[in-house]
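What follows is a single chain, given as structure tokens, in the form predicted on its own.
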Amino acid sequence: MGSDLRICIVGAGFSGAVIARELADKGYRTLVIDERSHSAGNCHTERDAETGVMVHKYGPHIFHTADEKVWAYINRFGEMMPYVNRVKATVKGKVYSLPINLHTINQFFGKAMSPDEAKAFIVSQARSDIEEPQSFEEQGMKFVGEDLYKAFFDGYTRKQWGVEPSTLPASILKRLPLRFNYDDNYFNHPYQGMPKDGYSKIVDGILAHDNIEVRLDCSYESLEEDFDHVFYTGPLDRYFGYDIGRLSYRTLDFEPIRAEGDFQGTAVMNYPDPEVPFTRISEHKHFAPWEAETFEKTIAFKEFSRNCGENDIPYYPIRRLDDKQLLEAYEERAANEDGVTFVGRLGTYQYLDMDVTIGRALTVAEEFLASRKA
């Protein structure tokens, strides 16, 4: 069944784990490969040497879905364990908790406020005149007014996008929480946690299946065999080899701290303050609590971000105004694309969480199953 079939998947993260997995498991045999010399793409984790701790190569990936298919799913192959993300921010030398909640505003204008109390003081500071934001910088005036907006937002994007604020949907900031109570979880997702030996065994043990066949160190581009299909999680600018121009990528520069004991109590520190070069520091001991305390050492990330070159690993899709009709022209060339499905994050250009990542692949194999079936 299906095995006479030639299928590549580009991408040994989660997209193409997955889809390599569904099709698998239906007879299907593939071929996944990644340039990389490990699977897992940027969720890959492995202990540090010098520490023991499980160290995310690529900066912090927490899970949290509402999606109870893609919870069962990721179980089956690794076990979970709880932990609740809770962010501080270092703020002109004062900590405070993240998303804003009420000990936010409370701490940050020394008052003792209660959640009605907030609500009406944050209504009194919130710009009034801005009836429907368009911009990042709009939207953060009108949610939360200019000073909470100055304190925690305005440095940190222009760190975070090397852009300015007013040149960035409004829809990037109307994902962020706004609580008007004591609860500093960052997610409201009912399902949250870590997996406890990281997310590079969950892959391979998605990838671990007599049908498919892993090769790493290996480029599409050096490739030369036929498919009778391909699932692609590259880049979707490399796949045409850029011929119209490249799209718009931040990468990441990670600037490691070594330490003993303890180096700052939490996972992650945001710096939201313009005048310093990093937006975050994490601490990657904290993010399974579970062991924490065994290790002796600990190590931690200064995180930089910066726009993305030739040779860089894309992180962040910036999908500015002027991406957009690149954007489409590539998109209409994929949509005609014979015998291949762009999918993931790279692939379709977008900013996508595991778990959406996840639920995204099972439904593409999903489809493509139906459509060998028709």
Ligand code: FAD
The other form holds:
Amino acid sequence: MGSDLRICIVGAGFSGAVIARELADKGYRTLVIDERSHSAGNCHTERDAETGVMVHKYGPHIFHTADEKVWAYINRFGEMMPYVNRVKATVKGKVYSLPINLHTINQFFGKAMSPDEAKAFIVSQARSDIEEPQSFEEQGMKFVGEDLYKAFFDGYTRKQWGVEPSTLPASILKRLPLRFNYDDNYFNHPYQGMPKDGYSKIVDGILAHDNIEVRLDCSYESLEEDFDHVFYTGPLDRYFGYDIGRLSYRTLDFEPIRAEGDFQGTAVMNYPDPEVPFTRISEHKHFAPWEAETFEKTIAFKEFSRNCGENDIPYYPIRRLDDKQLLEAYEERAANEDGVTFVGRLGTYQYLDMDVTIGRALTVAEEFLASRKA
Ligand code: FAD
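Having seen the form predicted on its own, please provide the structure of the form predicted together with this ligand.
The complete assembly is shown below, putting the previous chain first.
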């Protein structure tokens, strides 16, 4: 047992909490710090004082996975309620079903096509002159044709990433589903759900162990203790003092809307039109359908995306070509940094869903424990 090792885990999000717990269960004591005044990182949830609604403070989070081990792990620390993510989009004053499915196609073109008819119709719409799509824009036009592409992808992408879709790689759109049936479940994963008491309760449950000390409102930079090992889930470039430059991120601003009753009748409404400044509105009581009816008031958030400044919260890694070069340089230094493991969405500069985050944290902990035995 390695209980005499001094181990610090920077960040009390899913990455840090899962590593701390795995080590704690094997007898290792850890200090988990976070500069925020709460745990759970960007997955933090709290009840809104005025409405009582459980709010996802850093944007809506839906848990979905195909990984049975991860699904069992999350269920060990909290009750997961059934939740299916169904997203709508308002385009030029009309509401459509997403992801693009047979309903969307029939609504958009004012038809009542069967699956085969719709397939043939989309083939006739698609831009067959584009053989090897080089960009997101070309891929979109080849994939669904110009009308659907412009309505659902073009404006949304410009707002979300702040760049011309012609400069983004085609690979981004290859991952988006197009369905010729009426299935509007946003995700394809077999397990999907929402924690009954919020994500923060789950993370606090993971951290609740005699071998784990949690220190909030505490930045890594302010620590004066020495450690034998550090698991660092903060921004990779920040660890090195940004000395060779900053990796670029998009950040989000949330503008609250308070109303009586029900504001939009659904959890997420996308606004792809380029003239609308925000990307979507999420109404948080609809993420908890088992209790949504009990609230007399509601709270929703308009979501705006912009480039991340020095004092903003980093949300989505942009990963442009120059970011990739900078990332490689930081990664090389990280690999040579003795006694530090870089992990999580910020520590590896990657967009990671929660299930992937938990899966990777489990692996990192397992590898660390195995290295101690060797
Ligand atoms: P984080 O949650 O960011 O935790 C890192 C923590 O480290 C933070 O609390 C931070 O304060 C702390 N920290 C950083 N630097 C320091 C320092 N120097 N000193 C002290 N503390 C520090 N995933 C899904 O599966 N489903 C979704 O629907 C979903 N929606 C998302 C929506 C948005 C808008 C975004 C941006 C992400 C979404 N995700 C979703 C992904 C999810 O947020 C991540 O998987 C998860 O937050 C990663 O956890 P983490 O612990 O790696 O990082």
